[in-house]
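Heads up, the chain below is alone and in the form predicted on its own; it's given as structure tokens.
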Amino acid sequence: MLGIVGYGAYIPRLRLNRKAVTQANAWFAPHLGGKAKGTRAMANWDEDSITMAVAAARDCLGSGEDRSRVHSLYLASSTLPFAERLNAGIVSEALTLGDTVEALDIGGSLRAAMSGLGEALSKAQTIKGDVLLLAADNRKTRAASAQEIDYGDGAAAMLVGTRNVIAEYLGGGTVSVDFVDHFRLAGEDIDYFWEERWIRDEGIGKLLPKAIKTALKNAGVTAESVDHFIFPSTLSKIDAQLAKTCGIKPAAVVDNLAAGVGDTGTPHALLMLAHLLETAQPGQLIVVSQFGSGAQALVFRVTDAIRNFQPRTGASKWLARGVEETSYTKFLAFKSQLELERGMRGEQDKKTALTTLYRHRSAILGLVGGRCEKTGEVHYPPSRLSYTQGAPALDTQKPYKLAERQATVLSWSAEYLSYYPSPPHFYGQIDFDGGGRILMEFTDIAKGDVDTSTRVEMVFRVKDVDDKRGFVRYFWKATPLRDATAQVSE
């Protein structure tokens, strides 16, 4: 059996109030008032496609340290931070997958994640192990545009293999056509769009039915037997119209999360799938489709094994964790579309020593410390010398992963003196369960969220950006545990 063996999702905690956007731009674009309902997912300043992909992967893989089952890693996105650097390689280091993992970036179309899922399914048939497909987008839009309101930020993960399959792959269909509904030239940040009626009638209306019909035929199932139909789009009711055209019952159309999240772009079909799989029942048929430079559809049947898998957090809980944001200027600043005064303290050169980054990549990107075999003490950063007072020892440390361990705040501070993209700057000493102490930044917090003895977990984020050279530095940060069921880890 071949198919999905695990899934995960990630939705940023901040949710931009759409009314705040329409009110800020009412002087220029009063016609956007009709879009003032609900919220859209908004990435924090220290989040991008890489960090969100890592979060979705951890949601899928769980907190276990052994991830040797992952043979290949695919990262699909239309907003990869680096044009010349393997973005999937950064993700692999953060997940501590090992040097032998095959890592690949996929882009060029909004259905890149669907194409990646198809490739992952093909790959999984020929290897011993699983293929981890990640998809994430953090798109920029023009201010006072419909896309600014309709879009959202997020990520999804699908683990594909042949063991313990929870959604069996039955067949797929693809239509590859150079239909340009929007485009973005290399070096540009914002897409150019063509008119909506053209996209709806000539693009989606004609290309998607072909892909879906082929997928159903290859899967050997009828349209009437489909239990869940996934099609992400910002066009109102187009999913229901498409289902009707294809002969799929109206009740099968899956909620596209537009009201609270928005359209996350490349990952959105898989994000909807991850959300659906939380409640899907054995035997149900799912059609997942997406539009972009043509169309693609894949058909899955849910198996009994669905009862044996749960994501670490899951899309539903990410949705529940949302915090409304009403500051439109904060949104623009976090998207690097509004330059704020940094003051002299924000002028320092942030050049990264690439040699140092390479030598210490496990400690920096994977948050791997060292545990002394003699004393059991945990040291970070790891070193050849274990500096236990009165008992120094040489070459006794073994790699000790900290990213999946919870911790407790020992001391903390919040200050406005230095430049920080989202003041105040929260940081402090944290003690890990099982040993290890690090001075860490805190993220995704507001005043009152952190105090001495607050329980925290680790998240992979942007540390800072070298504006002179365009290099992004990544590291781990602490954020408060927000699940009531959180327990002290061993």
Contents of the next structure:
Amino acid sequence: MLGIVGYGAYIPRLRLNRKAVTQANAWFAPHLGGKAKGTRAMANWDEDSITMAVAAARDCLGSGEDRSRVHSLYLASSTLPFAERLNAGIVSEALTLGDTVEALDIGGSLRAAMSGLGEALSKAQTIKGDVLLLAADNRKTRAASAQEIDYGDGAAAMLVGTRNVIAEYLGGGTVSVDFVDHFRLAGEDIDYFWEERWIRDEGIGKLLPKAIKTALKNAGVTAESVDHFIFPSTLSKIDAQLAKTCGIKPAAVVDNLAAGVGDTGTPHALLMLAHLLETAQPGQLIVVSQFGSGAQALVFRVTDAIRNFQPRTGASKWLARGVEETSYTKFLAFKSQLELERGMRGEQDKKTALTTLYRHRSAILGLVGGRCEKTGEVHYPPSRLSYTQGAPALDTQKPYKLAERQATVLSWSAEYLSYYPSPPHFYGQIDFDGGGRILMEFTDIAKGDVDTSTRVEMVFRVKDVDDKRGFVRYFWKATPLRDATAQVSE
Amino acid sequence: MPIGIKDKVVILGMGCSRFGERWDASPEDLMIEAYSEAMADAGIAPEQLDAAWFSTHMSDVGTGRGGLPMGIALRLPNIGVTRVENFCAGGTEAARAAVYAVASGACDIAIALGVEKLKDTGYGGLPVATVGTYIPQWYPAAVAPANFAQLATAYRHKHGVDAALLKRAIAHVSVKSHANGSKNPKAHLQKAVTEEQVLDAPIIAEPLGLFDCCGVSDGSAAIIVTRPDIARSLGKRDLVSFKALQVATSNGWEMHSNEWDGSYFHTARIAARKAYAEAGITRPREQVSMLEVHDCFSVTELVTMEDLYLSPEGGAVKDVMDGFFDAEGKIPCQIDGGLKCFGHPVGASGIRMLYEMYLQLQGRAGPRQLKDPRIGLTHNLGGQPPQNVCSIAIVGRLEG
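Switching forms now, from the form predicted on its own to the form predicted together with its partner chain, please provide the structure.
Every component of the complex follows; first up is the chain already shown.
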């Protein structure tokens, strides 16, 4: 059997209050007042498509140390941080998948995740092992645009394989045409859109039914038998219209998370799918479709094995973990749409020595320390000589992964002195369960969230941005443990 | 235990520039200020200097690297000048090198000078330091206040001290130093402050406020050392000798193992034990007359009192609140204002501490002169609580 064997999701913690946006822009764009409902997910300053993809992947793969089942890693996004440097390669290092994994970036349209899922399904038939498809987007928008209100940031993960399939793949349909509803030239930040009515009638209205009908035909199922229909769009009620056009029952239309999250772009159909699979029942038929330079639809049937899988946190808990953000200028600053005065301390050169990064990539990107085989003491960063007082042993350390371990805060502070994109700058010493200590930065944190003894977990984030050369440095940060489900299962 | 340097080396002369925001002075001017005073105090000519050690930390914004800046600024007679850099403890390190050179017999007379020009950066606080190519890729771009503030969180937790009480105790540390600094015409900050002012100041790094942080100052200090017999032959009386000089440097244990609790300085305890042994001090709380400690932040001073075995473990809060370290207390601390008010020109601070001990021991400290001090201790720290260099010097009157 071929299909989905695991899934995960990630929705950033910050949820921008849409009213804060429309009110700030009311003087200029009063017509957006009607959109002042709910929130949209907003990436923290240190999140991008790579970090969110890592978060979704960890949600899917769980905290187990053995990830050897992952044979291939596909990363789909319209906002990959690097145009040249394998973005999926960074994700692979963070997930400690090993050097032999086949990592690949996919982009070019919002349909990229669906195309990637299709490719993953093809690939999985030919290999021993699973294909991990990740999708993430962190799109920039212009101030006072409809997009800044409608969009959201997030990521999804689908693990595809042939063993323990939880949603069997039945068939798919694709339409590839150069229908330019919006575009973004290489090097540009922001999408340019054509008229909504044309997109609705000539684009979605004609291309989607074609793809969906083909998919249903290839799957050998009828439209009436579809239990769940996924079609993300910022156009109001178009999913219901599409279902009607295709003969899918109205009740099958899956909530597109517009109220709390917004449209996350490339990952959105899969994010909706990950959310749906949390409650889907064996036997149910799912159509997942997405629009972009054509259309694509894939048909799955949920199996009994769905009962045996659950993501580490899951979309519904990510949804519940949100905290409302009412500062519109913070949103603009995080999206590079507002240049704040950084002060002279912000002038510090963040040049990264690539030789050093390569030499220590496992410690930096994978958070792999060293455990002394003699004493059991854990070292970060790993070193040839142990710190053991009075008896430093040479070459006794073996690689020891820390990223999935929880830790306890030993000491901390929050300072307002240095340039930091989201002050105050929190950092402190943390002691890992099972040994190891790192003085590291804290993220997704506010005053009152941390004290000595606070329990924390690791998240993969942007460490520094080198504006001068256009480079992004990634590392791990501590964040307070938000709920019991994140407990290490080992 | 080595024989040690006790009473083998004496101070021949010392000088210290006015510390502060010296918009008027280049690093060369600051060096000349300290050097001229020290040479006049020693009563020697430049040709009598055998070697020099030069301490400066922020070479990029100050003097530049190497020994050249000192050699050229002071027109030294082509003697060896070696730059010493060991974070904020560099001053004591330069003095240690000069003292060792004399003690070994390699030099008759040696000079150590520290200087820092911090106010040419364009902003307040310390310049951001570079730390190689690996550390920035994982370690936070941390600033000193937040590094030291973490002592407070760990100390509170370890000793069950209420946050408000600790905040008041460290406020008292600063109030005391401001009171002392107000009597020092060379000090950067010469204004007394109240506990309310300290407590109400804006937060720099939780829980440290503005007044919990020392001054960022320009300044220079110099020390000239020789053997007791040479000093006497030059007509010197009331000699002040070195009783001990010890340095301890972290090896990563605090930073990387899970054993250190974050509330104290491992190195300071090691250096203190060694220094007391070298000086023959067995009851420091009774035997030490006065102190200059590395009060970069108020909380550093508080925990240091335990690290130097002057306050019992967990007892520093009570001693501080009781005024044990005030000017009128049993062991006056920071009688010259300390880093807090005299100021902290990084590379010069260790020598500035010795300068105050020297003046006090010779009865030349003016309005802040203590009554009959015998033994003075300086504690000079570089780095941050989890990884640092701690230098401790003990000086006192040379008896006989």
